[in-house]
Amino acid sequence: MFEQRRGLVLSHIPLGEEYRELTVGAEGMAAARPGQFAGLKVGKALDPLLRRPLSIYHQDRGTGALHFLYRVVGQGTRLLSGLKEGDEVDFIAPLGRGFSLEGLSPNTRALLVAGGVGAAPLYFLAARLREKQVPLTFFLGGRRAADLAFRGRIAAALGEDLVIATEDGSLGRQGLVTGPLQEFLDEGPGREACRLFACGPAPMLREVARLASVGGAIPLQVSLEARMACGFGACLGCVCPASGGDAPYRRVCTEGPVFFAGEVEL
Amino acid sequence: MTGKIPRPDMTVKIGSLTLENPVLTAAGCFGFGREFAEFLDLNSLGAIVVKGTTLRPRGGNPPPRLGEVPAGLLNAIGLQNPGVDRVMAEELPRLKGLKPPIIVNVAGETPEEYVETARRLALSPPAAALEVNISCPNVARGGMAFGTCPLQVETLVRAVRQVFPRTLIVKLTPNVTDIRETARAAAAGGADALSLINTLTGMAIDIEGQVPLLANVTGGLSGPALRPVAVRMVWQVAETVDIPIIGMGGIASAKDALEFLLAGASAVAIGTAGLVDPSVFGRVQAGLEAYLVHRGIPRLEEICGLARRNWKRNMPAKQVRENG
């Protein structure tokens, strides 16, 4: 289960202008599952008040240290980016429901589709899939090469299993990341062996869901983002519209952030 | 003289309840306790005030429901809850056997809904007390609408009073011109205690998207930004009624809690701060105790309203009349 604790910043590396990889000590903490996240307090002051939910990018097997890949977008992440090695961070982790790996085997193929920093939870997933010897292809998209300035670790780990697309063509294929995905689905091995996982902007998720559903449905899990207050299910602030079921909404923090495509309105 | 300083007596009385300490949870910020059990011993709380409960299940408002503002939070959850029958069947039984009394926050759209919800909860022994929520700013009908008219407040409280024999607390809205009027009305209707304040109505605009930040457009402001307003209202109400006050609104430390107690509250509730840092409940309790020990005050209740008494002693009578 999750817990609140303080950890030391072990490293904090800038990746291009906008991205950072933050590593925080978490010795003895429960092992996180890909897709889970942490709520980080970005400072001791009251402004900003709330924790920042960050996807877990990776967890070191031995030490439990948590890695986060994030983009500096607002006041909270800007303050976060000021943390130095040796600083203390208050965090709650591991939070949320991660990706289900059920039914994945060396005979299936995982297709991971990431938009920008949505790559973080999917990289963690890719690492676990590799350990289980599940063949995978990682589709990574951004508007321009600078949006993928963090790709070094992912490219090194995945080699030829990584397919990059940028809208302006400054890196990899030109166009939306769903373009190469569609080609793969049209030309690749049978759809029945495929399993889809996606994290990124809402239009990308909708297009992946459309591709997953036409011509023999492919199981799709999506990792969603939402504004959160608590991150552990108490405040009901982070809900997204449910698809089917009794309740009109689902909590992104605890029922997600990973959902099967049929569980939520994308 | 040497020797061990005895621990101060932290108990407080709210209606017929005796609380072991004055730190409560604020409704809507603690769910039904389930989530927080991961972080803290629920038995360490003074009382547990659970999520606003309505007669029928409510799905709540569409997202986005949250907006962060300087030292504060805007929310428009919309009283999402499973309805009183499921709360009684599934949530309250799980809380039975805990040491702190369970206080159920009750909301509705019509007086009849409040009364019926209270009538059913009267049959549920774990519901030691009700907190009648006539102050929710985020539902289209009911809620705050009842809470702003003194006559309606008195009528509603009296009606609930008739069906609920145990401790009855009324939670007031700050979205009024003079909170003393609604406080008086609630007391006249038979409330055993008052909770104040609920959130202050506010809004924020997303300047990139050029739309309101919340789907509900307006929401309730909570968090430290709210606190001076809350302390002022507790001060005013403490002078107006002689029933206990549970003070709340932006408490995030023992210092904050002390402001409320010194202004006239008998107990305090922590809401938003607990969402951010679940360890705040323990820290506030310890800080209050340390404050009393440090000053050699044997009982917490001695400091309730102390700032009022000090102020009156030091001020000319005319000024007391005008600002009291």
Contents of the next structure:
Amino acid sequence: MFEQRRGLVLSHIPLGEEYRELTVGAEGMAAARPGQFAGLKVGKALDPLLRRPLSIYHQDRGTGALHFLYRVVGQGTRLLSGLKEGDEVDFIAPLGRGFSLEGLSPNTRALLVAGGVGAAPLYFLAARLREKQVPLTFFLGGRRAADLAFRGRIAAALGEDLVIATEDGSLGRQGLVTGPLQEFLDEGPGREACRLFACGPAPMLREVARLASVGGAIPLQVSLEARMACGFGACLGCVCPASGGDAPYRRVCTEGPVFFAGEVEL
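Target state, the form predicted on its own; input state, the form predicted in complex with the partner chain:
Below: the lone chain, stripped of partners and molecules.
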């Protein structure tokens, strides 16, 4: 169940020119699940009126503090980037449906595929998978090295389990991140033992879904990026087309943002 809270900024770290890691105190808050998000109020006035939805990047086990990874791209995130240590933040969390870990064990391999800041919910997922002793490979892609300026924490935690690709070849493998994923599926330990999790741009998700369906379907969960205005499913601003079922659309903020690939049109 989500709560509305006021928490203090514990740290706010610039990561390159465009990215920030924000940590907000949330003592006593219920544990979030990987894939869930928070709605942060980013200004003291009514402009901007709506909260900004940010995926939870990490949650401290002891203190409950929430970590967020975000990119500064518009008015709301520019205001957010001005927060300093000790400032107070009004937020609602945890929101949405997270990743399902059902059926995962040390005998399965989790393949995590992230495009850019889509790494945030998958890094949180990777930490929980490590606790369950589930082997994993994390595929992280971006257009150029500057788009992955936040990779330090991920690289330190995952080591050789992290595969990086950039379209211009400035870091890691050259090309789309789905390239090394396809190689792994073609040459790896067997598709029947794999589970796929992805978050990133829509074209990347579609290609991951295609790869998951070729040569024996691999279960795939995707975290969708959408404009979640209210966060409660009331405004219907974040709906996406459903794939089958009774309802023609799904609300990303409440029925997602994590879906199994067969639940929505990618």
